[in-house]
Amino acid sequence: MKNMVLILGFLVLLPLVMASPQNKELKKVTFLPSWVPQQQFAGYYMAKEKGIYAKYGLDVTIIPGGYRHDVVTSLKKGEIDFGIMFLYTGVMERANGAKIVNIGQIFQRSSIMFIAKKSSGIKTLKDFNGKRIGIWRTIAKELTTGFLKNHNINAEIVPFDKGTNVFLNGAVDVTVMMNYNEYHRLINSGINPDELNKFNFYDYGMNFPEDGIYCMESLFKKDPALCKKFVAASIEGWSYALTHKDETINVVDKYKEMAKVADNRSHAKWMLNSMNDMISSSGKNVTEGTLLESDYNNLTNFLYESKFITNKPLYGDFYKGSR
């Protein structure tokens, strides 16, 4: 009898114990950043870190992004499951007849701006003219070239990759700048805000959201219930980071020194508090990760009146996060 009682209690509990997460196999994907390890993807190390993507049912791997590693590139040969991309490159690349899907706009805002010193004598947009301007070469360049255009401003374009050198060492008069990254070397270099004037994109009518979560149409119809899955676990990661910062900047360091990136623990602050302003919604009333059809459809008619796309990729057929 004492044997058939504890058969009996045994066969109650195998169901909670086959149903407990920890006993529930993961679904293995793949994930990468736009960039090498740094507070703008805070976020997704904690998810992972905190174990919130096995909460979900997912085990995530996330390879490190940088010049080796490009997002759209790697999404359409299948190597990853999900990446990070601005918005405008979604765009340009669905535009361009790529089958790839926004799941969740993560950053709300811009962070671009570009920047002059004060004793150059730059005081508006129409002091822009004949200087030498600093650019990405790759990096938001239409953004860029088309606030430039949409300006009517003639100067001399100087490409460059990153850093902020070009600038301290007066090979340009006027450079783009992200708030969140090189705006904060530049015054870690020595330099006060009061000896610069800033040209925040936002402030002349280009707010466009930056990094959203991106996979390809098909993935999302195969698996819809994971893409799901993914970026809910990942907006929990984001909203762990931003209340435990101290604990989130020694764990993306742990991430940059696996991957060999330099940094300082003071920019890295700087960055993550940053990342505040860059998710928040400002008043949008939108709930996290939703990608506004206004906010697409300003940046979708900038790139076609600009002449970087040849047609408006539907907002329904680009976005499939919660609308």
Second form
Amino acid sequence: MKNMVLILGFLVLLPLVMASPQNKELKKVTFLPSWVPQQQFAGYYMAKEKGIYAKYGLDVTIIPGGYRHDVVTSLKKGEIDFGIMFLYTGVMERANGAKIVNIGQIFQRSSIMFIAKKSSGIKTLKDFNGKRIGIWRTIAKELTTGFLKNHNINAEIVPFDKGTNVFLNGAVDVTVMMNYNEYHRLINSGINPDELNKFNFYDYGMNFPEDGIYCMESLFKKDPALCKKFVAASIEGWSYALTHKDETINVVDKYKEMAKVADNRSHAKWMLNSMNDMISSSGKNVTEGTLLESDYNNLTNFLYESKFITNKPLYGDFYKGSR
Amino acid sequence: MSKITFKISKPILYTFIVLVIAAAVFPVIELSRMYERYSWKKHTREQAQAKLIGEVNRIQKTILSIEQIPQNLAYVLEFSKPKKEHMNILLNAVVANNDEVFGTCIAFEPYSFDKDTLYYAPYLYKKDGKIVSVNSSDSSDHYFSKDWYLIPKTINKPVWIEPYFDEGAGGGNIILATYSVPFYYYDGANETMKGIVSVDISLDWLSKTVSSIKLFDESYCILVSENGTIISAPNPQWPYNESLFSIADEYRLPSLREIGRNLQKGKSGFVDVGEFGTRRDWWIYYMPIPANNWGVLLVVPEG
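Switching forms now, from the form predicted alone to the form predicted in complex with the partner chain, please provide the structure.
After this comes the whole thing, all chains and molecules, with the earlier chain placed first.
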């Protein structure tokens, strides 16, 4: 009798087990973050690590980003299904004819700033004139040069690849940085916060959202459900990451080690804590992952007026996420 | 008038006498112990200081001799303006004859070597016991915006670049530090910067040198760069990942941050850091390496 109950129980549960996502054939997709493994992408790594992508029926391969992997090029070549890009990059590419679409706007605000040592005497934007200003050679170039142009700053522009050495070695007086990354690296190089003057772009009317999830328009048209699943799972991954920070730091560390990325726990904590601020839509009254039309219009107007684009892609053509 | 008398029993009297003697002797013993501890501490700190001064002088000499390599190469370039084939011979000689040198490069300003060539930068490095040659003339290298080229060019003087993992021609798995020197051509009236000579130094030899410095069995040394990046330490996770400042933050050791800032100012000194990764108290003697503004910390357990 006891055996009979067990067998019946097994037969009842069997269809449920068979229907669980782990046993369904998972849809293989590839995903390229815009940079090397770091907490900036913690939500995606956690979605993979904690089986959240699998729960949504996805088998996601995360390719470590970096100089050798450009997201737009990889999307256009069909090498990846999804990628992370700054909103401004997405708009510029779309305006220049690339058929890419934004399917989820993860970061809701700007983290870019210019920074100067107080000892340099640079206190206001006017003090930038005649100085050497470091900007990234490839990243956010339009935002940084547009910022300087809009404020009529006449300075020597020094394009550099990455990091803080150009600033620390005195090759530039002012440099571009992200608050969640290079700024803290400066602090961990021995400069105290009260020795620096920060010029946050969001204080100058340029609070443009940053990281969003992109794919080719053709993929979205062919399989919109797949795109929605990827975004929903990624947002759930972020939710997990921000509520399990120690575990998240350990997981991302594993990916950093594989990609030989130098980092430490102090910086990882700073970056992960900063992500709360980047993702939360406080004051915007939107659900996570949404690109507000007003944010989109602010950015496209800036790019158009600064002559970085000659046409403004329509919001509805560019953004395919939830509203 | 009656006389008041106290009667004290013998045991109480003896106890009282013992207590009085103990009260008098105990501070003396304790003072003597404190003096002993002070003398020992003073002695070991003098030993630490003497030891580190000697070692830092030794490292300083080696670093200065390494700096001489690209400086000499820059002089040769300035006076002889060699052709392509001669340049390769020069670079080959530098890599082959200097054990510490991993690779060396002569990188020219845009259209400077040849009026039709934007990028020209022959680079020779060691790989699997051989010397391999590449030319960073590929525009994807963009060497003009890399630290090793951009910083000495902009500040117009030789500079040590922060240690990094080799991601380029070296094929990875090696921590390098680059010393870069600008070179100039003089046309009789004006001096124009023509490019940068750089040498990539494998930090293995320096790590070994520093890790061999010991005052006692449990003491150890840490080597840091100008920005506080750890180059050598007994904890294998620290080099290149951590800086003195990130560890100060993680372990909540403000004194360690102070050491880092003092080294950047060229200062040396002793600091009691308290518990430092273990449940023991430690003290540190730190000293800058003036040649390149790096620093060495001798970490010693208390007691």
